[in-house]
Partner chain sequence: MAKKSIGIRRTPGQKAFRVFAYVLCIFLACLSLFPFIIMLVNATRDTPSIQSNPISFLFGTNLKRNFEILTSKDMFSPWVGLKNSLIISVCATALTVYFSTLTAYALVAYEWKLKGPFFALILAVMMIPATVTSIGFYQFMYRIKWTNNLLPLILPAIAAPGTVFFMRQFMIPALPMEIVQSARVDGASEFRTFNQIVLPIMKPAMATQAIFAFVASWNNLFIPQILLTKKEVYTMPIMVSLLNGDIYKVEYGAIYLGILLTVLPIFVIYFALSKYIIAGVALGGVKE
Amino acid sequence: MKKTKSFSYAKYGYLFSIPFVVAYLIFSLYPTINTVVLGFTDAKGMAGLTNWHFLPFEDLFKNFTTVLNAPTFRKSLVNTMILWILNFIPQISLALLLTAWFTSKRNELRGQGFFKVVFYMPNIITAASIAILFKALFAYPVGPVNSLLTNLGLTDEAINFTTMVWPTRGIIAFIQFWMWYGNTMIVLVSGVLGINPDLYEAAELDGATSSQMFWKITMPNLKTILLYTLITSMIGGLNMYDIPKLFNDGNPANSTMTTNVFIYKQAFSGSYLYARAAAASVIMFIIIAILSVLVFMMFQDSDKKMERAAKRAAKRAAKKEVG
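That one chain, whose sequence was just given, in the form predicted on its own:
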């Protein structure tokens, strides 16, 4: 018998993956490795990226210690955490509320697709455009917000919001929240749609209310999606740059200067301290990695506690049946 040759498509898969691999190596892996290397050098000035030397062994971590001891970097780290928390709490709260609304079996909403598109639209607009838009809205002394407040009689004179710490932080946090709550909602809705509908039907037959089904069925089954949302939001929040930079350049008094704005100013203003900016980038990478691992471990611990509680409840039920 004549043997037929088997045809393999694997080589085409490798062939189609080459553009991605090349792009990743050039635009992601190489810059990452180069940033880590620069953190241990004396790269500085306009020619710092091409003419640099490694620091002596005893001063190898000098850039890292300098950044960690810098009050400006510490303040930028605190600012970043404040801005992320201020936007994430309302973001996840509204996203969960809208998710419960859109996925409710008892109160089916007409035109869900339209509302989902409307809520998601701010995420499509670039952060730079939105930052410039809000800067124009809160312009001083003449701007739409000041004109509205004056016409309504809420204030006698224009307010310069960009000179006040907490109003500026609130505006930046609101922009972040407004941009991302729709994306978070879409992710959560997708997670809910993946839950077995039989669970809801059984709960409805048992007389469970909508709120009981949400907290007892939806939330426990959304843990993985919530973990993903929390970690990705945290990574995005700690890398916040466009909005604080373009809205008010980290002002007033560096109260909205995030770590990425700090890194930008170290690398591209003044003395062009590339090595110090690279060290700050590596430090932020380590901080984000540690926080991500801690969040992941916290979710795992809560899952294990629930499993142990379920096993104890099952044992107690079995003992009662035997007794």
Given for the second form:
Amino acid sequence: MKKTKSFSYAKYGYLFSIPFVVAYLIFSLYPTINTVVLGFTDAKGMAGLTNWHFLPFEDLFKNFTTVLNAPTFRKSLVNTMILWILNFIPQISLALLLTAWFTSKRNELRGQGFFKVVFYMPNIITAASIAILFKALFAYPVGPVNSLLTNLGLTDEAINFTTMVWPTRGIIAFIQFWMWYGNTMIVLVSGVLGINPDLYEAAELDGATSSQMFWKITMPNLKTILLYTLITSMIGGLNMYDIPKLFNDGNPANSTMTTNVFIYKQAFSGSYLYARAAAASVIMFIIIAILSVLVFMMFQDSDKKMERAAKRAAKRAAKKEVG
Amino acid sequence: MAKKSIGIRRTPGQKAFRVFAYVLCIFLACLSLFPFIIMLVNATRDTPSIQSNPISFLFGTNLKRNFEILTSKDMFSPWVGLKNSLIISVCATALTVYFSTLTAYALVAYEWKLKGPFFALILAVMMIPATVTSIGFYQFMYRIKWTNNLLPLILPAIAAPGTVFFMRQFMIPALPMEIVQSARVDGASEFRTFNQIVLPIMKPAMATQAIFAFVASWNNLFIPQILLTKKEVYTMPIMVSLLNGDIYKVEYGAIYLGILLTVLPIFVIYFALSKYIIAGVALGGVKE
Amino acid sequence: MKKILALVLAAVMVFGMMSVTAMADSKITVNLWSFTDEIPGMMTKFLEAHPELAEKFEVNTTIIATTDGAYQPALDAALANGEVDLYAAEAAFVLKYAQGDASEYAAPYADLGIDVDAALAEANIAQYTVDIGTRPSDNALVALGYQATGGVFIYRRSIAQDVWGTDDPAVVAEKIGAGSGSWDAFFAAAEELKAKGYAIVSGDGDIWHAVENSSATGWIVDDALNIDPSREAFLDLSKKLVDNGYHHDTTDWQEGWFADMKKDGGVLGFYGPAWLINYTLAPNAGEGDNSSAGDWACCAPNIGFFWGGTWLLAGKNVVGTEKAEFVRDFINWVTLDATEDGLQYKWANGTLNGEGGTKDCVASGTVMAKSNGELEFLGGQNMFDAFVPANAYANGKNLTQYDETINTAWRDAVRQYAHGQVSRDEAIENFKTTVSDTLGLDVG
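For comparison with the form predicted on its own, produce the structure of the form predicted together with the partner chain.
Expanding to the full complex; the earlier chain stays at the top.
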């Protein structure tokens, strides 16, 4: 009986996926395949996108080896990882902390509606405006941060931040953190709002404390959303482009050049190395895919367990209502 | 609504926690508001004073003049820009949210053979770096003569892999299949079940993603900029970027005013939707 | 929900149909592409002055800002499809369109029916703009500008008075070694200024354009990276400025740089073209008693250079069509017409949009000779006296289409070395790696 039921509804799975698939096929597939194909060609120069040839068979992966052997690409890969880790760890920690505070039933903070709205606000300004603002903040030899530091007596001479590797990385990671923690927080909060309220009610009746409820109910039920956050943040982080490009053009000494900035520069900064840029894009795709699979595997077990737990809980709740 | 527990006595530890929490929140709020204050202040200042002192908290007297500079530019007509931006962003957001929820529902509620591969595909699509593919997209649109047309900025929104992923992750714990089953028993069609039972449960997720989608669509510059080259179809961000075009003589005061005007509509949408994300209690779940 | 959905879909369809409406018009359409409204504004004036052309032709203007590099991919696609009749290119990327990858799409001015040699001679067009606009493959002129952006040394009269006892341009020119092609006199002057507490320039960006232009060869020779000795020397010049405190170590277009333009800026001067005076120095000179306006003057620089500018090109598909004449007349009016009716006369005297507009240097020496370049900002000095020779000294032969990217990388490498972050060899090595990896050029 169960079998026939799930079989008869299967067609709706296909049916409801059609709009997505059609839109994807029309608008995204062609450019994507185009990119992959270009990676195996000699496309270069302004007319490179229309006039190219496949590389000879023995050299088919030449663009890939060139990119992988380029010191700048390797460096940009390291930079990307550094910048992502520097911004993601504080970002997810703060977002989780705020989520715990803002969804706690016991310890209601006043004005949390205001805070939730305000914390997201940096995310609605364009990266270009943000980059200009921070450039001005850290201007040398006179600028707000420098005058603050000298007034506080922390330094005697103005600091030329953008010529120094780690300060520039720090600033960029901070901007990313600051722009996105509110976004992550909202995602997590909405995840908590989706948790069946009966679970909390039951726990409350059992006399559970705030932190017990957070760790025993919120966190397990939030796992699927946490997985989403981790995956999207990783994809976003490894594709980081705007801020490193606009803040200091990947400098000093290419220390903030991310892989996407490098891809962009190959493709559009004079030589139009489309084939190599495409190869670099494919390499990045493979790296991201491998990392994503790893993260998924890490979450797999708990994911399944949690799904079952949620269903059980829902069943209980449904019973309660009926009864 | 959960009843407010009145008269809970707070331990010193809890008090300290609250002080710490408020201090941190207020500090973060100041950081968040900072760029908006700068933007507001700079919109009232003249270009030379912005250039020699970009960060200031003192309002200037140049607001009217900045507005005149802004509107004297042939290409800046706020109403046209607002109209185009709204059409694109509202349509794109609606399509993204609705179809992503529908696709996620297909992934969560039904058992079908290609479900696993399809979900993997959605994730894979998310991972493709967009830097190079955007040029391919432009060339394609150019070939089918869809430049200066709003559709290429709206229709692709139907396939938003990130949003589908979120909706799926949200739906797994939030949507009890029992409700769907009972709707089937009542004789509701699958599509109707989705629209009338699943969508309301998904409200917090939809509101969240609607905000993100709207902001992304509203702020999108690169693709609109190369696709929309006629004054009648310019969006707000395109108009602001054109103010920046003359690299020798940049009218910063007017640009800040332009950016401010661009941001305002986002606020309206954001505050309209924020009730779903600031609600103190869960909206989802089975209660009806 | 359904209602909303229905509304949305209806709206989508309506706008979809609206936007593809065909234009039913008997006029001939000329497609003009630009990255600002400057040339489209000129076109408006041109059509006003020629109502008979306005009746026959209609101009379809496309403006895309250079922000995020959006202008070029769109223009490239349109050029490849032969759908561009007139287009503008900025100094940063004009080489690509006049001499580089995209030069094949340009129509030689001669093919449009312009007697190039005679017109150039009559208008006395600055040679560097001609060099830039000449396509090497067939030696044909394909692009010309209307501005001339040759640079001079723009200095503070009061500081010159204080240090050398005179504000005479001839004396200051001699002090910085005008026409010497070297930086020796410049540094001697810097030492004198330092003794009195002044800086000679604001930052190393100020001398970069002069250094760049002074080199005999460009960044690329025979498809390989080439570091000309005079450009390599920028490393040492910049370090010398930092180590001796000869400048304020500012970055161009940032707060500190603008502050140095004020009365108490303490900086002798800035290297720059006429637009720097009008668009940058004058608005940032300060107000009231703290204003440096009127305290400035121009003198010949130690090394000739230019900075910026816009060039105008015609699409090759125009040749032989009925648009050719219109395109020719417009190009001629903008770039070569040296009469008082021509664009450049109005541009030089600031009268294109009525009296009292901003005066600017133009490409035609003939026009400047009969125009009035007196500026109150320069204490009544006629700026054209300094700029006409400056435009002649500028060098348009050492540029490549890769310059913008390579310059950015080079200036970062120099900044790293000058501030002691890396050694001289490391700086050059890092620079070479960047160029090799991002541009695919042989770096030797």
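Take the two forms, find the largest set of C-alpha atoms that superpose within 1.5 Å, and that set is the rigid core. Numbering follows the first chain given and starts at 1. Note that the structure is a prediction, hence the values are computed from the model and not measured.
- Core-aligned CA deviation for residue 54 between these two forms: less than 2 Å.
- Superposition on the rigid core between these two forms places the CA atom of residue 121 less than 2 Å from its counterpart.
- In the core-superposed comparison between these two forms, the C-alpha atom of residue 294 has shifted by less than 2 angstroms.
- Core fit done between these two forms; CA of residue 20 shifted by 7.7 Å.
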